[in-house]
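As a starting point, one isolated chain is supplied in structure tokens, in the form predicted on its own.
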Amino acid sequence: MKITKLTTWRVPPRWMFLKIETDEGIVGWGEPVIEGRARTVEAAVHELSGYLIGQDPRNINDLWQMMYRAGFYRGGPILMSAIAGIDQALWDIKGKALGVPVYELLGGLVREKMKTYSWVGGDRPADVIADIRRLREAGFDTFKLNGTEELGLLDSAAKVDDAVGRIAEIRAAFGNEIEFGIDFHGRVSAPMARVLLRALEPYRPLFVEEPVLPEQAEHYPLLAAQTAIPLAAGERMYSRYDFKRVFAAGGIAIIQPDLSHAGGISECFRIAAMAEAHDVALAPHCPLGPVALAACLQVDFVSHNAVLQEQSMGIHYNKDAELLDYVKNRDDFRIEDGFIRPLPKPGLGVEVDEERVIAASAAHAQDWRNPVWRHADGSVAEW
């Protein structure tokens, strides 16, 4: 079997699909993207195609190493996201060629169903109570929300009280009927993280995500020593080498690699095993589309330390399209009581509606950008 063609489509709300074709008619789908940098990742995918055309797609390990090592410069969000989507598509091809889901090729199931969670609120935390009530009716009992708006390196007691008060309202409204994680989104400096973590402890959030920016990872163990709240990070780490340093330093209880950013199934399977060796839980980052979610689930269902799976149905980023709009086998993605079952079909288990993808790309291939925020003094704030 030989790879003959790679095709990409940028589609709403902010995703990109990759189709890899072979001379035997088997095709694989991937989702290589960095939110807000889709065109750059798209260019990287097509640059990498020179390593792939004419090669046997079943030799995933060799192709992965060639894409990673042969270009000399490596790592980072763009190159690793391009490799990630290609890797997903290669696993999709191999599973289809052998007639089995990818999780069977990775050793088989370690669980019957995977716990998922749902986003509530938007970029700026607002009244999330109504959102939680609505999703409770759909069976969800685990959620995540943004913890703060703009926050300065040193900020006011009023800002702290606003953030903590919102969490207090959630716990008062629902008690222990629900669990929720709080995403600091890298908006919080190390000094303010200490203040917020201490103030949030009585409300026992499930985790705090990106308590500080990954560039400040040296603070993870220091913050962990000062709080009982589990700390999570990883959506802006792109390889096992990025994670290696965090595991060695300690402090992170939950890692969140993104299967569309951190080298795909091949690399995240390795990262998950590294995490298990350090007694660290796995909760893949995935505010993306159906191929990315399908790839995450392949790793979740073979990783003993997988505890939660993010999914983007109804997330505030979704404008002009929803996750299942591009999927033919929607029933396979059904979430019941907050859990999703293993996708039963061969490969990644997602049947992409190619006609819908092509039409959406032609009509709505606009570029998504995150907003630019500024502090009251005019300086740029972390979004």
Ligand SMILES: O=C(O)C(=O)C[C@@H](O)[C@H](O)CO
The other form holds:
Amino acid sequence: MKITKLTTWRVPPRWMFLKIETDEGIVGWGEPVIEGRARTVEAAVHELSGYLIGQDPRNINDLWQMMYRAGFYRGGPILMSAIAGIDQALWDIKGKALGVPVYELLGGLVREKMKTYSWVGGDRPADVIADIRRLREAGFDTFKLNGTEELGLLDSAAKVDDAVGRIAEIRAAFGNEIEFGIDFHGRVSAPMARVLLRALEPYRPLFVEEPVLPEQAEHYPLLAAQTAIPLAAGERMYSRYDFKRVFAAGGIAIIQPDLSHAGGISECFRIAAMAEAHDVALAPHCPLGPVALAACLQVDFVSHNAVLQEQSMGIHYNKDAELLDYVKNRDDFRIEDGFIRPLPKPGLGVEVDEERVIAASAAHAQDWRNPVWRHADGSVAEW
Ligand SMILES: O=C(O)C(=O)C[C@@H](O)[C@H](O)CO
Ligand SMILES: [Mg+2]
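Please give the other form, namely the form predicted together with the named molecule, since only the form predicted on its own has been shown so far.
Entire complex below, previous chain first.
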């Protein structure tokens, strides 16, 4: 079997789909994208296609190493997202060629169902109580919200009280009937993370995510030493080589690699195993589309330390398109009481509605960009 063509489509809300075709008619789908830099990743995918055309798509390990090591400069969000989407499509092809889901190729299921969680609130987490009530009626009991709005390197007691007050309201309204993660989203400096973690302790969040920016990772063990709140990170780490330093330093209890940013199924499967060796839980990051989610689930169902799966149904980014809008086998993605079952179809288990993808891409008005926030003094704030 030989790879004959790679085609990419940028589509609303902010995703990109990759289709890899072969000379035997089997096609694979991937979702290579960095939110806000879709065109850059698209260029990287087509640059890498030179290593792929004419090659056997079933030789995933060798193609992965070729894509990673053939370039003198490697790693980082753009290249690893391009490799991720290509890797997803290669696994999709291999599974379809053998007539089995990818999780069978990775050794089979370790669980019958996977716990998922839903976002509440938005970029500016205002009234999350109503969101939680609505999603609880849909069967969810685990949620995630942003912890703060803009926050200065050193900020006020009022800002801290605002952030903590929102969490206190959630606990007051729902007690311990729900769990929730708080995403600091890299908005919080190391000094303010110490202040916030201490103030949030009494409300026992399930985790605090990206407690500081990934470039401040040396603070993870220091922050973990002062709090019982499990710390989570990973969406802005892109390979085993990024994660190995975090495992060695300690402090992170939950890793959140993104299957569309960290080298795909091949790399995230290896990262998950590294995490298990350090008694670290796996909770793949996935605010993206259905192919990315399908890739996450293939790793979740073969990883003993997988505990939670993010999915983007109803997320505040999904304007103009929702999680399953480009999917034909929507029933396979049904979430019951917050749990999702293994995707039954061969490959990644997602049947992409190609016509809908092409139409949406053609009508695609503008590229998604995250907002640029500024502090009151006019300086750039972390979004
Ligand atoms: O889902 C999360 O945990 C996020 O922090 C959302 C963020 O990753 C955006 O997708 C960036 O555009
Ligand atoms: Mg996050």
